[in-house]
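Let's start with one chain on its own, the form predicted on its own, as structure tokens.
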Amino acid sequence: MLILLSDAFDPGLPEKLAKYGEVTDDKGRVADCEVVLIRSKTKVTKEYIDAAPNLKLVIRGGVGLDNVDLVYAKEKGIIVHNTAAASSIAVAELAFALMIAMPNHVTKGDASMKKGEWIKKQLKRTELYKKTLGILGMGRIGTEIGLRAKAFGMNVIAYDPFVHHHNVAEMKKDIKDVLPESDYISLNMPLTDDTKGIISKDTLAMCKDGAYIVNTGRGKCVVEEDVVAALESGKLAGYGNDVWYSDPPENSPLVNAPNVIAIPHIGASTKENLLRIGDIIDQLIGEYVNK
């Protein structure tokens, strides 16, 4: 069996995965590869799979699977799996610490003291206590988000067509529920039909004025061009984003954007998440090789 390692893992996962056959990261060889490890960058496309004739398992190492042709897998009989499990507490982490940078100015400080200029009087800090947090997707990642909130002394409110109840947050019926109340918003829905664009002016309009937004979610659920006229107008306070239309983005109107914290899709990226991403990987290619 030959195993594509088609996107960057911890260097460890190929010695890990050699009990069961070749493990190569030559992208030359996808025709014949049966399992292939991606993360963000590779596209399994209808074309990807057609070019690969003996792929049977594709493994995600994160959450969203919109890289993936899931219809078209299926069809050819292709199990799909993410590590959804695995990512969590990294991605719940960077979130968190966009929220506490932005109304810190902690990138102005910086990039001020840099330039040798004291502009201390300029920053305007605010708290995130007593505050009220809406988390929009209240999964794993939610979830993480809502309870480090909590300890930060937030109120915590959330919508989530699939969650009608939860401990750590009060849920809402809508996302109109949760947008007016929220001095904090945390994107973390999936990219779905539904959720495409889903911040746009029109939600937007329904924020708080001077809101922040923190997204680590999926970049194509907002409008681009829509939070940058927010930010440009003050109807945000700050944009918080580790995600975008395609990695790295091409032309995004966010990068330059005033009030933006931009990070380059590093939010499942740390040591710690990589290696429970190749320990779940490793259970299940155990698991489709013993079934």
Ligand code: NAD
Contents of the next structure:
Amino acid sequence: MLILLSDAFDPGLPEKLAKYGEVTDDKGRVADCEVVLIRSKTKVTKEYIDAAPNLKLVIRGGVGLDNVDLVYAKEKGIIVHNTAAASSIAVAELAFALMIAMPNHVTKGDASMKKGEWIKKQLKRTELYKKTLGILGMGRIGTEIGLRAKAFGMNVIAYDPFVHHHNVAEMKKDIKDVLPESDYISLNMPLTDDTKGIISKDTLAMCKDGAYIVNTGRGKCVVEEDVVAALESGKLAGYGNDVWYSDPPENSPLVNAPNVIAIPHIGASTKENLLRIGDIIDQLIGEYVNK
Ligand code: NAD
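Could the form predicted together with this ligand be shown next, to go alongside the form predicted on its own?
Below is the whole assembly, all chains and molecules, this chain first.
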């Protein structure tokens, strides 16, 4: 059995998987591989699948499966798994890092010091304590973010069409009930036809003046130009972003918009998470081999 590591994983993974067969990172051997391991970079499109006639199992180290043509994979009898449970803490900690950095001017203060400036008087901070966090998508990551927000003394509300009661957040019936109440908004839903562009001119208009948005979900859940306009007008006080229309972004107007903290899609990239992902991949290949 040939296992192709098509994206970046823990360096110890090839050794861990050697018990199942040959492990390669040579993408030129895709035609011969039975198992492909991907993260977000490799796109398992119809063309990719057609170029891999021996492919039986795709494992996405991480959560989002929007880079896999699930319908065509199913048609071809290819099993697709993700490692959904592994990444929640890693992503929640990054979302929180962004949420703390913005009102504390961490990046602005740092950049100004390095330019030899002393802007102590200009940098007015605000606290998370007693502010309201609105979470859109109260799944695994949303829950971990909510737990951390509670520890900071925040009020946590959420909207999720499939979750009606939750012990961490007060669930609202509609996104329209969350946005006007939230000082911070965290995007944690998957990219679907329903969530694509969900943060747009219309929904931004419902937000509190001076709200902050943290997006560790998917770039395409927002209309970037509308977010930029809201930042330029001051409607949004800040936008902390890990996820883009493409990796890396091509000419995204968000990168240089005011009050943006831009991060290169590293939500899942903790050392601990890569180890957890490796353990789950080992287990999934073991189950596949022994089925
Ligand atoms: P999850 O499936 O546990 O939670 C997602 C939640 O979103 C679910 O509860 C679902 O019901 C809800 N949802 C679906 N449609 C919705 C809608 N229209 N409005 C509001 N909520 C909706 O997944 P998770 O592990 O919490 O991950 C969430 C997303 O985070 C993933 O789909 C992925 O896109 C993203 N993610 C990003 C990174 C990163 O590196 N930044 C890493 C992992 C996951």
